[in-house]
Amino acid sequence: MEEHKTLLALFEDLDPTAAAIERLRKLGIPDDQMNVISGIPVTEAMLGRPRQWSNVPRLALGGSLGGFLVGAFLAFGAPLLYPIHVGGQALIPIPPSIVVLFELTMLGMLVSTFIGVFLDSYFPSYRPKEYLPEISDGKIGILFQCPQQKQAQIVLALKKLGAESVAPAEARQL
């Protein structure tokens, strides 16, 4: 079994980065080894990565609807439980009823959203992460796992494409 390194380059603009990546794969290093690290927000299709894909679209589909069914009961099922008849009005009035499945389908989503994407990203992490203070002033990072063999290599071709640095990346608390 071959050993793995894990080496943080750091670079200052998108476009060698996504040049980088490219030649991570062509070199051999997969993208689920590959981890952008970057002070401002980039998309993967940037960079040419393939789109991630998260549950919190299911989660908050899931919330609305359990949201649209509270709101169901509280509208319709609740006064045939407990009818008041009140002076000739329907005993269930439509025009409150939307109202009501509308406001607790989206507090249904608004909640189910919330906790899809706190516990996608995986927050609170107490794990030493891997990090540079350059990151916060723009520059853009690739943390990625090599097989030592190709180390060299790969820090060659990096270097080639506009890397500051390539060095072996330390787990250090924020």
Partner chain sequence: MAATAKPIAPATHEEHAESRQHLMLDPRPRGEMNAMVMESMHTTSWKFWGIAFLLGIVVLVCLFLAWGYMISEGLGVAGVNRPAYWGIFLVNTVFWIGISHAGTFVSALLRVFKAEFRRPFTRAAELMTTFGLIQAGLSIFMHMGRVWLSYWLAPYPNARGLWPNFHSPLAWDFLAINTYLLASTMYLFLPLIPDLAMARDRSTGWRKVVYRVLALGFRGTEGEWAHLRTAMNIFAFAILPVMFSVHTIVAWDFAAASRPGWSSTIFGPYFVVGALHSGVAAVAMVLVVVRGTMKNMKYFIRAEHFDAIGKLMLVISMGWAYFFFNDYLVQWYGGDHWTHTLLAWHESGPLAWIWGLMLVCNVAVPWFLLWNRKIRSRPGWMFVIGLLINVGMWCERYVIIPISLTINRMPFTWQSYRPGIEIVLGIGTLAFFILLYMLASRLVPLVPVWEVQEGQMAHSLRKFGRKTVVSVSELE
Given for the second form:
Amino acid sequence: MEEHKTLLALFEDLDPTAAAIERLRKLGIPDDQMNVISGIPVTEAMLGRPRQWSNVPRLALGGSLGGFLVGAFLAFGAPLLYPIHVGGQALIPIPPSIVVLFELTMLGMLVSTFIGVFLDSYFPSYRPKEYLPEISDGKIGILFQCPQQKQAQIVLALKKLGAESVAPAEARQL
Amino acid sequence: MSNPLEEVGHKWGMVIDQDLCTGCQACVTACAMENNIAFVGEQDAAYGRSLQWIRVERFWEGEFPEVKSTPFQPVLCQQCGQAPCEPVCPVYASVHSENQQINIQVYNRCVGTRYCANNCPYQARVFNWRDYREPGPLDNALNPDVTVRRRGIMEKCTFCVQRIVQGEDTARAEGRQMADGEVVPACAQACPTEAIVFGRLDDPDSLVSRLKRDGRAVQLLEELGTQPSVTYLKGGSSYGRNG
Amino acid sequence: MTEKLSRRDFLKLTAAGAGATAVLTGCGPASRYVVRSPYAEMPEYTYNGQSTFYATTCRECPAGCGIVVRTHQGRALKIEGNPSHPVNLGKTCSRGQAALQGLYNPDRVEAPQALAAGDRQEIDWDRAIRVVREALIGNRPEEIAFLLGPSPDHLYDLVSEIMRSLGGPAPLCYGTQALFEARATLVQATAQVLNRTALPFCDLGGSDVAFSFGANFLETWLSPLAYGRGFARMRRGQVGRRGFLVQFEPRLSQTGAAADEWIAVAPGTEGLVALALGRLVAEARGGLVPAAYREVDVATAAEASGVPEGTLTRLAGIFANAEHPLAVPGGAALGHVNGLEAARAVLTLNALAGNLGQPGGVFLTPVPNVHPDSRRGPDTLVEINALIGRMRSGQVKALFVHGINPAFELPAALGFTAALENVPQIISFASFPDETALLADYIFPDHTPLESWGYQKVRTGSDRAALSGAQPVVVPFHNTRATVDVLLAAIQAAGGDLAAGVPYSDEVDFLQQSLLTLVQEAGNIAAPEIRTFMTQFQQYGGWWAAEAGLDAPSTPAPLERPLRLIEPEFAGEGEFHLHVYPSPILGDGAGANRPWLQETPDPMTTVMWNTWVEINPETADELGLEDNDVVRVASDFGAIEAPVYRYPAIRRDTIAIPFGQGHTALGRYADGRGANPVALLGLKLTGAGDLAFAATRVRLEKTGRTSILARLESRIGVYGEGLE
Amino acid sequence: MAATAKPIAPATHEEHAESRQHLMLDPRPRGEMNAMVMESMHTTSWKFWGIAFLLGIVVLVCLFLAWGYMISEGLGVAGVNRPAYWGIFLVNTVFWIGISHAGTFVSALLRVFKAEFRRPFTRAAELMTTFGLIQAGLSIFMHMGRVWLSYWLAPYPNARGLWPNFHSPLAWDFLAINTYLLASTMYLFLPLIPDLAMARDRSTGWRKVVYRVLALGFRGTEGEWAHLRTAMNIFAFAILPVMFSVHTIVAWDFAAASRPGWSSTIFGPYFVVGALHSGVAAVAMVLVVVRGTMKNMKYFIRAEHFDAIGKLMLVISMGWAYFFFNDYLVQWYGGDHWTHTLLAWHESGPLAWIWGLMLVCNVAVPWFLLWNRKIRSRPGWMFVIGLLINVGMWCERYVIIPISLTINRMPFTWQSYRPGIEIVLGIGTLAFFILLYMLASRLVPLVPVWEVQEGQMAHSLRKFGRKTVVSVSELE
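Instead of the form predicted on its own shown above, give the structure for the form predicted together with its partner chain, please.
Every component of the complex follows; first up is the chain already shown.
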């Protein structure tokens, strides 16, 4: 197996970043060995990157279903466990049940969405990571792995495209 | 799950004849003594915080000298069939008793949201704004059959449910039906003119059932559809009306 | 507690579980004396979780209602009416219900005390009995005075016997309850019209039209529960028609509110109205107008009373056409200088209606045959005044006070409190530290009624002769002792002729001796000898005749004598008539230390915990008085301050103040609350020698202060304040 | 397309630029904006700490000590009575829930509709949601007679095997308010993560530790951004119905009761609009204070933002007036005797001035002042107007709760309400809100810098013939 090295290239602007990604791809770095780190949400389309897969919507859907089921239990199941009649109303009245179902469905959806972000992004993780604080100042970084022998070539190419720096990425405590 | 008590379930009701009520307040005091109702003192009483479960209302009509007070109207919990206080309680502290067909307040469940009181169109519920403790030795007279309520709890007329249950138990133990008038709440028991009559509405021959069919019978705020168990026989004077 | 107290008796009455019906069951002759034992050792008839019911007599007022007290493990829990008692047939009033708060009142006198210079020191009963003995035998008989309240009767009978034996003056019996009932005046009027010195009984239940002249019979008058029952029967229409009640009084009372019509007659003209009605009734019936009414001028009466002639004629028509018309005299109508004549006029109206001794008419109640020689009051203010005069001049060396609180109840103008200073020895038997007790030299506290033995003669209200019996329902709560026992112990200690003349070993012995005369009489109790009789007496809560039956008055033709009325006179100057009425809730003021009575709303004003001044709203507007404005009410005899209650149903020339509050003692719930209107009363007398308590004039002054009255009713909802 | 937007408003086009200043067409480099935000967080004066200390004392005394006293004495020390069983505690509850609606409204609704002017102050508004809900929750707990048992409302079988009663609007309230509190806190947190990462990168010492923990290890990778964006989109859409449901359910607490004046089908939307009315007004007030007291904030919060919020307030005021009149007319026209009595009580009872004040503050003030752009653009005016609207909305709740409770179908029991310790406790919650906000303003980046930068990227000037106009691009 070839020796691979992780590099972080820092760019000032979107256009050179997009060009650099294109260039990297041509230099034989596959998309799945690249990652863009930015201080603002840069969409994949802007940089010509493949679309990110997110489980969040599915989790949200699953969560709302779970919430609905909990709500259904509260609305339709709990009264049966300890039946008490009040105000001449049915033991399980429909209109209030709708309120309960709605609230718990929404709760399930929102909580699972939130948890979804954590799961998909592996939050929280406090391990050292490859990162530069300049990124939150608006710089855009490309984190990529390249074979050691191509390193010099790639660095040169990226510098030519306007990279402020291309350096081996160090995993550091954030 | 079958409840053994259900076999003796009755519908209890009350008829109050306003033509007979003299406004004497005996019911008010009797109720307080039977049900361990605390007194609140002048300041709180002046501020709508007295705890009486029954109050005698009267209004005024006309100007002097043609002025007249309206017939006295004792108002207590109407023990609604469809009680507005019940569904609004989030902790099931106000519930319907299947056996007596009355509305009961479960003190130890109450967390004091006071929603039931707001929703009671008869304003029949009272709240323990403070710990109105009776100083000793007055507490010697507390009725052991009735819970003493602490601060933060809603309470109201129970139709003296402790007497009803005891009456039912006694009748069952003796293997007989309850007689009409065997169980009376403290107010009806004290009432000097017997304006308050109590009994079983599920028995068409009981005195309450017969009185309830009287032409003068009305219910408070009938239009709300609360199906009260308390019926009023309208008072008011007219010379020579056939009794 | 070895000696007398250990001989307190607790008879088992019933041990049945529930219901007043159980009173009559489950009884056997039990031992007469039960040793007072520690709480942990329950009497054998006490079962855990089961209540024991005792029948006794309510002593909150002198009507003598029978009550049944539910006790549970030695504690009294609830008072119910005694269903078989002929006075109240199982019913109770507010005051009766709250009697437990007397028994368990936190401010009781817990032990005998000697008072000196504001200091109250506990003493033991031996010393107390020595003090009583010295007072009884150390003074000349005429230097001893007993001032007693309206109950209990057995104490009165014993004291009468003691004083007879000593050769001293008979005990005096008085109280504001009797005063505001106009009891003495009514008795005298009955004597004059119906030929017997007794209280009349008006059979409201049998009448179809009743005119009440000032009688507040649904509140405090004579026997409110009996009259309440009669009112209910009348309203239900025993004679096929719903009864019709008309109330004549200057201020709408609770009774007036329950009535069908209220006629606001000018104070002091009630008798005049009765006379005018009599004449009109006689005319309406046709035939000759009886001699009694020949001199009556209807127009003058209408003018004086402020009742239009048309109204009088209409009412007379109703009365004349009734099958069972009835006229009831009482209360403030009799509290004028012409009160005796007014009472006669009203009673005569009954004679005119021909209802004497008829259903729906006027009867006389037979008195049970117990100590018939003890002719108890009601005494009049004249006699009280005589006593005060003797006290003032130092002729009274020892004054015994029981069951009355004269320093609070008597009109201040009489000067009772000042006269007390000239009495060397004052002995109070009060259970509570009331105003009089605190002025005494000794307080030898009696048991409260629920701890006491005794009996009460039913003078009116029952349908037969009845003697209501009292027995302790709980072990005495404090170190108190029955006054009868104290007196008997002192007499035994004194020995000699006195002890020989009053030969009773203790209170129960005295009761049994007193009841001996009833053993053979036909009544609810069938017993061959006194001990069985006594047991059943306690079990039933009294003795009453087997058959219902009241006496019909034998009238000396009252219609033959012309009736005249003297002009009403009023004491003092002022623009308002003062109408003092006993609070229907607090009664004679002894109820003011019951917190639940304080918090039971007044039936008409719904005010709790205070005194108020009722004034017509129009008059109030003229004076610029709003609700809760504190006014100073002043007469020539005194002044009080109280907040205004704008009362829609009172004459514009009258203000009304309830009696019962204004204590300066009597414990935490009564002390310093409200004002006492007897401070205002002048000393005009009725023809019977009793106080004309409604004949005082007063002035009103704004003080500029306000004091919020605690009322249950809503000023917004009932009077529309802020809604205009 | 540049990630760092260049100044694109040449001097010649200044007038156009000014008209759209809330789009912040004078972009600064991200690093500079970061530094500005960091500086604003780090700058505290002795005044700040003095006020914070005073507020802390007020919170301690007026909130915690007073509440402890009330818990031990019972609600008797408050002004509640029969028939005004509910008093200022619930007035405050509804009020604070209303305040809390602003954050979600500004943030989520404006996000959904891509209203660009929202960007600099969404965070400031969202913080109000969370802190406002805390006060609402406290007020509800104060209201309860036995607050130590309030956990019985939670949906679990309690010691007696009993579940809560879902027939009760209060049980719905419990679910809805908790859902909303959780959701709004999560919704506050999600867009905060990049800013926390930013702060982490620029902090030292204990702040670094705090931000590192809170930033969860966020770097800004494509995946992280994608998940965050997706989640925020879901939240923006889903939290809106939750928000509406919360205040609707609060309205149902009243509308479901069979009481004159309360039993109204329009109460749901009426309350929601009322909540927005007070909420948006409160946002304006907070922004004025933040702008005036915090460093560098004049760059982020501009007169034009107030102008935009002012328009929103005017529209909401009209909406409120519409619902108020709708409710009033129907009650007036078709109401029974008791309803008419109640209306008369509102309008001419002893507390009619509160009713009048409500109308003046909620309708007259906004309508007479907010049509004017000059007034809308002046923070001082906007603060006063915001304050008046909040006073008006508090009065509205006061009219609906204790004043209306005085009148019921049993006139014998009518009784006016006289506040007691509620006033003290209300001051306590207000102080607590301000204190929390003050502390948060020094701990949390109040401006979502990444969102501002994103917005600045999307805005450009475009020439149409001789006219230059602002054009906003959709970045997604």
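It should be emphasised that the depicted structure is a prediction, and the values quoted were computed from it without experimental measurement. Positions refer to the first chain, counted from 1.
Both residue 3 and residue 44 are carried by the same rigid part as the chain changes shape between the two forms.
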